[in-house]
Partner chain sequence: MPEKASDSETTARPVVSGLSRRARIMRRLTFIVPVTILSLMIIMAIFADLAWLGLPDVGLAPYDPVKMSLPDRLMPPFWDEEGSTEHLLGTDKMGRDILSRLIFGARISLSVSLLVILITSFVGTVLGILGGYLGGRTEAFLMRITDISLAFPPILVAMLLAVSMGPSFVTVVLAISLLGWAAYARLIRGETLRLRQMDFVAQARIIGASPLRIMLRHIFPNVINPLIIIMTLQIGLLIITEASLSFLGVGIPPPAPSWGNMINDGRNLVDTAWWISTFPGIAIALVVMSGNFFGDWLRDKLDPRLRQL
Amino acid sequence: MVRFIIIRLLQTVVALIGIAMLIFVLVRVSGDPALMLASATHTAEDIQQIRVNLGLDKSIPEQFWIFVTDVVQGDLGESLFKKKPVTEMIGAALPNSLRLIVPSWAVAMLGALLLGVLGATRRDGFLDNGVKFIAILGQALPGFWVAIVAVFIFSVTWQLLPTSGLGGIDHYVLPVCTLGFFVLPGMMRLVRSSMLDVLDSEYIKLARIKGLSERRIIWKHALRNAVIAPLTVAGMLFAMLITGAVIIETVFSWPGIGFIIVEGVLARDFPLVQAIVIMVASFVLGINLLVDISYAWIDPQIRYQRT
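In the form predicted alone, what is the structure of this chain alone?
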């Protein structure tokens, strides 16, 4: 087990370094930040001085080494346009993102569990076909399209819910439901398939022969064994919500990480973009690492197959 954890830690570190190098290069080849900061009255010497102030006059390896050194020390730089420390901006936006992601994940997991179990217990029936239809829709429809249609119907046409921003519970309904719909179909199908496998097992048949009620068999005995695989995937889906929240936060003007990273990309605010991408990548890789370790702890065969 220790060897498995060490190998996964090394793989995570290598992946994080690769992501840092990739985003570092991409934000620099996308355009010259000095030209965007310069006004019409700036001369060539002024623009060069801006490059010097930003450290862009150094070679790419030197810039990358300075960037990595600063990140290790907790210095993520300063936003070029907001003139604020990036850590301060992330600290203000991250709680807002978590307020959206956590309830969306909880709603999606609860809905997937309920619909997946009901679909499996009524195999090929009307309810099961409805579950399959929802799964197909969820995997086929783009998240931004669902969000825009939801705003048009519930906010513009019916005027039942607010279109954007933070506020009371009503401000959470559309963003939470649309973001939860982003991961609901895959989880629902996984719960359904796991339940079908368990319901066909011998010990479930034995429980029915003993005369146990169908409700007790499904919700106590079958679900307890069928939920192992979905629980391990649930962590990965939580990480997926972080990237999916970028679109939802933009559509609903939700002041979270996704909203400010879109602003940073449009403004080519490379210190802000670099910092947020590294933070999100670290979070996603960390969750995947914990999921792998927990899965290996639950099923010892995993640790030997992956090493």
Contents of the next structure:
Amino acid sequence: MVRFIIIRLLQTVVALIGIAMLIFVLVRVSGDPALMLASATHTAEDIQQIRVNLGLDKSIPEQFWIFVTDVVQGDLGESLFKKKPVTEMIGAALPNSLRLIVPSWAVAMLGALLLGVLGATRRDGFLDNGVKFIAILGQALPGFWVAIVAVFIFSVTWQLLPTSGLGGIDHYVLPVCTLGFFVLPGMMRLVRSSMLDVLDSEYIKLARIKGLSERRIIWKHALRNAVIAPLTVAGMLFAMLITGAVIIETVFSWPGIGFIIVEGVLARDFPLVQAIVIMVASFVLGINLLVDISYAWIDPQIRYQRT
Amino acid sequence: MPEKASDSETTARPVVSGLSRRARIMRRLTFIVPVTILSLMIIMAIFADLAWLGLPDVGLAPYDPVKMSLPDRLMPPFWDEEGSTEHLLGTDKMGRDILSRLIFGARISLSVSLLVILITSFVGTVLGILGGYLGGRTEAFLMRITDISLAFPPILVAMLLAVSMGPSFVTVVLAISLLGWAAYARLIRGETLRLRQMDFVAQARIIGASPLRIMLRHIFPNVINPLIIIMTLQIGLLIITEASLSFLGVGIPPPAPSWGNMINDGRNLVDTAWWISTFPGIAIALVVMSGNFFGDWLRDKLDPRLRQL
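Could you output the structure for the form predicted in complex with the partner chain, given that the previous block was the form predicted alone?
Next comes the full complex, this chain leading.
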């Protein structure tokens, strides 16, 4: 197990370096970042000055080395637009994002488990068809459109909830529900199908023969195995939550990571955008690592496979 | 001749006889309606104008999608009292015809999706077959990259590219493709692993076929069905991704009409001019649902094993 963890850790470090290289290349893919920052009023000397400031006058391997050592030391540069260290900006925005993402995740998971199980146990019934309908709709409607329509209905027409920004609990309702709805359908489909598989298995039949109550069979014995399926897609779930958060934060002017990255892109503030992408990439790798280790912990077979 | 995998032969026939009359009609409908909608959208995209035939003034779109006309701004759809049949679905805040923008938007959204599907399915299939057939370190390495790519939000890559290259059609296609191949690679690798165990592959190897030949002539023909299914199921996802990017201002740059940036145009006007955001929203939902239903139908028809897709 220790050996497995060490190998996986090393692989993660290698992957991180690979991603750093990729990000480095993508940011410089246009050729010269100094030119894209310069406006028509800049003279040739100004552009040269920008190059020196950004370290672009050095050779490519040298630039990459500086980039990597800075990142390792936690120095992600300074925002071109706000003239603040980007780590400071991210530090300020991250708690806001978490305040949005964590409750949305909880809402989506609970909803997905409840509806998925109800759909599976009442297969092809009225409720199941309703659940399927929600899933189809949820996957077809773009998240931002749902958010805009929700604002129109609940904030503009009925004036029940605030349209945007941070604030009391009422400020959370719309963003959390729309972000939750963004993730819920996919999860629900997964829970439903894995629940159907589990309900078909031998041990559930045994539980029925033993005469356990149906409620106990479903919510205790079957559910425990059916929740593993959504866990296997934890990585993809994370990607969806981040994507959703970027969109929902923009619609609701919620000052989180997604909001500042969109601002950063529109202002072409590449140190900021680059820093956020690196941060998310590290999260992605960290989650992958955790998922792998927990698998190996649950299922010893994985430990002994080639790593 | 490459031999067919007998396994998929026997399971590929869905059980229809057990279905009730109503269920059979539903099954028919889930094929006819999506295919009609998708065909209409494709016709709209192709014949929005005939500039590609040298006839820019002839086409389905009644107006130039980027032509502004401030006196006509914010006109409601024709059934509204203030609307007129000049602009069937109304106009936006710059007086541009919504219907024309919708039709040209179909061209942009569908061509982004088509290009991305072609690029990602090719890369994903090549890597998936290579990984699945060769195994060992190649496979471990490829699968690691695949896992990471699947967990990485494509929207962030798009933003990175939009910052360095500026938002454009090429940026969008590149950004979505950069991670999009992973879904194909994972599925095709799984299929290849399954096929590799089969007798016909072993027989080919005994005859002395080279690995390249086995992959091309024996494995590849047998992954075409899952490939087609996942390509169809990807349409919806791609349309939504492109729309989201354009909505955030990192996709198709205005004034070019894309469904995503049309929704963005109407975002702050939902209370006074609901039609600006609503029609592109409906268009997206229709295409995505059609793509998903058609994909599901294809899957049931071609390869019901792949239920989890």
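Heads up, when I say rigid core I mean the largest set of C-alphas that superpose within 1.5 Å between the two forms. All values reported here derive from a predicted model rather than from experimental measurement. Residue numbers count along the first chain shown, from 1.
- After superposition on the rigid core, displacement of the C-alpha of Thr250 between these two forms stays below 2 Å.
- Once the rigid core is overlaid between these two forms, Ala267 does not reach a Cα shift of 2 Å, moving by less than that.
- A C-alpha shift of 3.4 Å is found for Phe64 between these two forms, based on superposition of the rigid core.
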